[in-house]
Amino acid sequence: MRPSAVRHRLGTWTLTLALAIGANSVVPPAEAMPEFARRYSMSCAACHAAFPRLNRFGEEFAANNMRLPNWKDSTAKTGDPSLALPAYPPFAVRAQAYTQARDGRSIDPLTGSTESASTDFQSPYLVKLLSSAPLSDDITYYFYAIMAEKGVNGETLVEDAWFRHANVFGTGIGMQLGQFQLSDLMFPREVRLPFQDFMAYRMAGITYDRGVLLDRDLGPFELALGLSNGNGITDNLNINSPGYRRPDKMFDSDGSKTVFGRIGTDIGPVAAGLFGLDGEQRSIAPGNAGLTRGARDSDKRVLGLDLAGEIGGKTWWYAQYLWNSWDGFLDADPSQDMRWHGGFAGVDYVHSDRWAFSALYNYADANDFDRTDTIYEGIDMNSLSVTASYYFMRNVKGVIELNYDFLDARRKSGRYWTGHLDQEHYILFGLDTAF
């Protein structure tokens, strides 16, 4: 790592380190959970504005660690004050089952050969297993394991999977210890209204990681710092030697930990915060499109700004955006520092108790990466979503949403099939269900 790095890194390890010592209302919302109701025999609508998206009460309850006051009054009654046990399995399940209509196609980057497929039907498309309770008067937890998505079936996914803590010893900061999304610290992916994902996240690897958050509330400011494994959740590394048989992971695979964080406030009507992030990721061998992996760690930071506001508890609108520096990720020309960016913007509105409507627009400049003859190219989007939710019951939703791309196809500019080869509208018909 160059001496720059270094005095960088330990600067950020530095600032880091004390803001947390200084440093309980930064808690990533869980999605739609309809075991709450049942628990606490209230309908779904308390905590959702249009499920999944939550309303103000929502949100409070989660930064309440998911508990109302009177949580005990649903545990087991054991006669022991020092085992709190949900008086039943707290399980809920959300299903989704899709057809879509689409133009798009499988391009491989090496060979350009094709495949393609007009109407799909996606069903199921997603199938998941959620479970949360408090455990005690400040721990609380969480997860969701995915059991079917686009046709995977036979295997289970854990995304999000944390415990929590609300008041670490008696400090006011809180502590979540687990596997969740970075990204969540700004807009959750898993209560958003739309199909369409939140793009700008993915492609800047600011989903599902494992580690550690801190937070507290500051007066006027959420501040919020953790540090995480920095190579999401399907990476790991054998424990081989010098025994036999180990039967141990190291689920961080490389030297390195990621810090990141956010820090926010209230600017009249509107909720504002900055996000930071550094780091490291494995940096790309030379030909192939870029898709293998070089032997080398670069370093990755992500500056984010976003805004969120609401109108008249009807409308809610929310904007992101992300500035992304890859230094030296290419190892073809390790010496240039690849920068992208990218975000979205999106507005919601609720019009009555059976309809929503929804609108996303996704946007991002590969910038540096253009005619890199890699996959990065394909960082490049400019898409509008527009979503319409027509709600049987309260966790039951017909969704129809009509995706239209505006970045025109492009030719083949290298050795590879990379960049924006073809457009990518679909229409998409659905339900979505949590029970």
The other form holds:
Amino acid sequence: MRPSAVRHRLGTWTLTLALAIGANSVVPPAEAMPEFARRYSMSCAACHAAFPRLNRFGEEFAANNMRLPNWKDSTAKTGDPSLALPAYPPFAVRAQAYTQARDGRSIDPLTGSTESASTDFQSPYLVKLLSSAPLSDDITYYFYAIMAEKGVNGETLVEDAWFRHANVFGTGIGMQLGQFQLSDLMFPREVRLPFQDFMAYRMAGITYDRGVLLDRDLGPFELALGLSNGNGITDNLNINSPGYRRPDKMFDSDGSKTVFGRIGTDIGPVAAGLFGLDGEQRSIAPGNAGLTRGARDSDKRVLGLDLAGEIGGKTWWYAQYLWNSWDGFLDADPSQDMRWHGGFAGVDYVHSDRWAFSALYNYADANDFDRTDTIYEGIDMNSLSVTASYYFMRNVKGVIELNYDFLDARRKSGRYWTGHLDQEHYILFGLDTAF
Amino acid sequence: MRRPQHVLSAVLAALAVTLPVAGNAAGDAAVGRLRIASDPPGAEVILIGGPAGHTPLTVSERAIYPNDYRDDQAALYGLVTLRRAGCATAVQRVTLEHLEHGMHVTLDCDPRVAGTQRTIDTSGTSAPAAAATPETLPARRLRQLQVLQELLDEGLISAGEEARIRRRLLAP
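In place of the form predicted alone, output the structure of the form predicted together with its partner chain.
So here's everything in the complex, that chain up top.
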């Protein structure tokens, strides 16, 4: 990254950083974690309105560095006041299995060769091993590893993995270091009720990254400011420039860092937040349907508005808007700034201890990517997912979900098979459990 | 011949219909309830939402863990308070063991006063005399401060929270 660009970005965020000094309230991402129920001998209902959706106490538990004040009661009695070992390995499991009938196909963007399976047994869809525990009065860790994510066997993927200090140097500032989703500042994907994802986050590339996040409450405002590598969580590069390869590794593939933050407050019964991100991403080389990385770093900016509320302890609603500017992203025309927007809105209604119902609307418009003959034409979505969750137990639910795609299938318009070539209707049935 | 996806769709629809049936077969055991008993019985049960009845009493988990509550109720989340005239107020944090086996609390009572209370209806279906006993403001403040101290001692609230609530209670 250009030094001037670094200075510019840091300068742009200096005011926000100054505001952030002194606070503490961002909710760390914490999905259904039955280990907490075991440790504190509390029902899942204490933290979840309907697993995995958190209720007010669950959100406050997460904001309190994922602990109760009596957390030391569940540590091993070592007699050493400087040692707070969990009394047993603090693990939990989340597992999902689905069966789906859908319209979508797998199409090679380059050749158009197509694999089609309109019915699909997706089991196991996901198996996660989660762990979290307080390690000291201020430090908590959390991580989970996914085995067989979305049916891909033969690999284990670590997603959330971080340490959090709740009160750095007694300033009241919380600091989270590790791997986490930037979008967790708004709506954590792991605690959503629908199967359908918050697609705008994935399309904007603001999910998993490695970095640091500072947060603090300042009067009625929640402030959070972070820095991340900005290249996701898969890059892992050998260091060999000093000669023979060194044992250490490099996770960032360029000199730039992404700066991101959110300021949130309550406006009456509505929780509102503004999100901003300024960073760089690798450009895309011409041709090859946009699948090949270019040689340049290009500017990336995201602005977001999030709104949420709760009605009567039974209904939760949320809405997210994202505006994206990927400047000079395509090497085919570096002078063009590619702008697009998207978002989602949803409502969860917890009818009873047995039933919960959800609706999620996803929207994205490729805007400037239209007719670019790249896979980014596919940032195009207009769908409604309706979900019914039936709780056999607090921690075991059956899920039925229907997804309706309002967009028509479009014909291939360029050399490559890109764009909204198929509709995305689906019906899904499955089981989701945590224990 | 019907296409496989049609068959699967039919299966999915059938499963959708049978899902609640399967769930009902599991019975209501999955839905948490708490049985609360006391010795002597007839104690007023106070949950985060306020008075819930008198022991013996069964309440739903959601009455103990409501999805939302006011700020000034936060200290009572997950707690059961038992109050009976002539007995010391008892505060219990609900645990998984309580949910499984029920909560039975032996109240610390003045034998002379408790003895008179035992004459009241203990079926739990009608309000005992204890509930009708008027409480003076100083006595109420003292009880609230005792509960607050117990919450702090049990580590259920932080020292900061305790100080904040104590200031509120003692405010003129």
